[in-house]
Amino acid sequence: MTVAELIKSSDKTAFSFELLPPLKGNSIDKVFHTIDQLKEFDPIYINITSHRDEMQYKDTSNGLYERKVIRKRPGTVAVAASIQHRYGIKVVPHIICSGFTKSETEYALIDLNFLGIHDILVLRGDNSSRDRFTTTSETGNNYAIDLVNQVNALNTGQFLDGTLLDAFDTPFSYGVAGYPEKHEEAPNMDSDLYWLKQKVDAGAEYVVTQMFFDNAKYFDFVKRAKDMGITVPIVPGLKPVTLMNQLSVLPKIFHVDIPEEFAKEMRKCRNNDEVKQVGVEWCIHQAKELMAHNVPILHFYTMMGTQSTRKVAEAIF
């Protein structure tokens, strides 16, 4: 069954979570350890993030910049295959526009097909902080809707070089991202929802939201999406806060608001251990309210917070 089919067939709120591939040169054991800590809660799928090359610029003695290309987290496809082989849990690797050519994307999708992995999350991907030094490659997809169209073409046997072959026996099924507090580059929420609907109309079977800390914003987002004619499941994304600096870092990086009630409790904390406890309590509060509204899945962003995610799961599942 596809992720979309699993969502629709579930008679209660399910559990899923997201993982990062290990840093280049590191063992996959840390990934396995995270799964071992969470598998008892019966995740219906595990997301694996994808990461672009990054550019580092170093001043040189002649006043020019020396550019160095690095890839900190390679291996999304390999990690997905390893997890599926070891645990038999459905995996959903991210396929992103940012930093990849259409040809690289096509080969990644071909590899996934060989491996029997046909559920993906199609995303534009975050822009690098160094993008101001570069221009978008003409050989890449600029937006998620472009990537959606490439996946759709490949599903029908249309390859980039013009080759027409038989369609894959199992087409790719995919979800896309949604932003309860609006994508940072969207001029307004209506415009953001317009483009979300384009992706759903093109074939996206579900939506996974950016993390949020105010459930009212999720409920409003779902209502506005339905009013726009978006009828696919909208999966809420949650993150237990684990560090004191996340009070400012998360809003800056992910463009999300932290409710004052939550922020006030975090400001009382004297160390990260106390922050973790407050973060778990707030996330449990969010999760219980969302479950009371019969959300199909609770999707957790586990970044540096496996134990906190486990504590939340123990309290609600």
The other form holds:
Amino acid sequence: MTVAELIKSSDKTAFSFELLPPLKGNSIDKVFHTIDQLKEFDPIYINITSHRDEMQYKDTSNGLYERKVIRKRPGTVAVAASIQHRYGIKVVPHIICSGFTKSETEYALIDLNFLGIHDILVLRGDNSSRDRFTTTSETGNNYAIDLVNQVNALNTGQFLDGTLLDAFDTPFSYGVAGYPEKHEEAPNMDSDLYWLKQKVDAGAEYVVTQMFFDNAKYFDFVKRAKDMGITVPIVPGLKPVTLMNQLSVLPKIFHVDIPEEFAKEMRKCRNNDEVKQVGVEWCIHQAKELMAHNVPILHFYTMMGTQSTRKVAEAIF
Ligand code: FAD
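Form predicted on its own done; form predicted in complex with flavin-adenine dinucleotide (FAD) now:
Below is the whole assembly, all chains and molecules, this chain first.
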């Protein structure tokens, strides 16, 4: 069954979570350890993020800077395959536009097809840390909708160079991202929903949201999406807060609000152990309310820390 079919056939709220491929040079054991800590909660699928390359500038002794291009977290496809092979759990690798040419994307899709991995999350990807604004690429896809179109073409047997798949069409099934608090670059929510609808109309079978800490924003988003004609499931993304500095870091990076009621509790904490406790309690409160509204899945951003996600899962599943 595809993720979309699993979502539709599930009669109670299921658990899923997101993992990052290891930093270059590190072993895959940390990925396995994370799964070992969470597998008892019966994840319906596991997402594996994808990361673009980055420029690094090194100060050299002659006063000049040396520029290096590095991909800090390569290996999304291989990590997905090894999880599927080791645990038999459905995997959803992320496929992104930024940092990849269309050809590289096609090769990744061919590899995934050979591996029997046909569920993917299609995204534009983060900007390079060097670019404040998105730069367009001649050889790559610029928006998620362009990548959706590339996947759709492959699903009907067409490669980029015009070669045709003679034996079969690829059966990729995919979800896309949505933003209950609006994507940072969108001029307004209606415009952001307009582009979300383009992705859904083109074939996305479900939407996974950016993390949010105020359920009212998710409920409002779902309603506005429905009003626009977006009828596919919208999976809420949750993150248990674990560090005091996330009070400012999460709004800065992910463009999300932290409700004052929650922020006030965090400010009372004397150390990060207390923050973790408050973060878990808030996340349980969010999860219970979402479950009461029959959301199909609760998707957790683990950021490779399992302790808090475990505590939330223990309390709700
Ligand atoms: P898009 O749908 O392309 O939208 C980007 C912006 O452009 C929006 O403001 C939209 O309104 C607008 N827009 C869309 N299409 C058009 C168009 N044709 N013309 C003009 N404007 C347009 N990042 C990573 O690098 N790796 C990951 O693994 C990753 N995983 C993620 C998982 C989830 C669930 C989420 C929510 C985000 C994830 N991200 C990841 C971050 C994401 O890639 C960034 O937020 C990115 O800036 C936007 O991605 P998108 O797919 O929503 O882009």
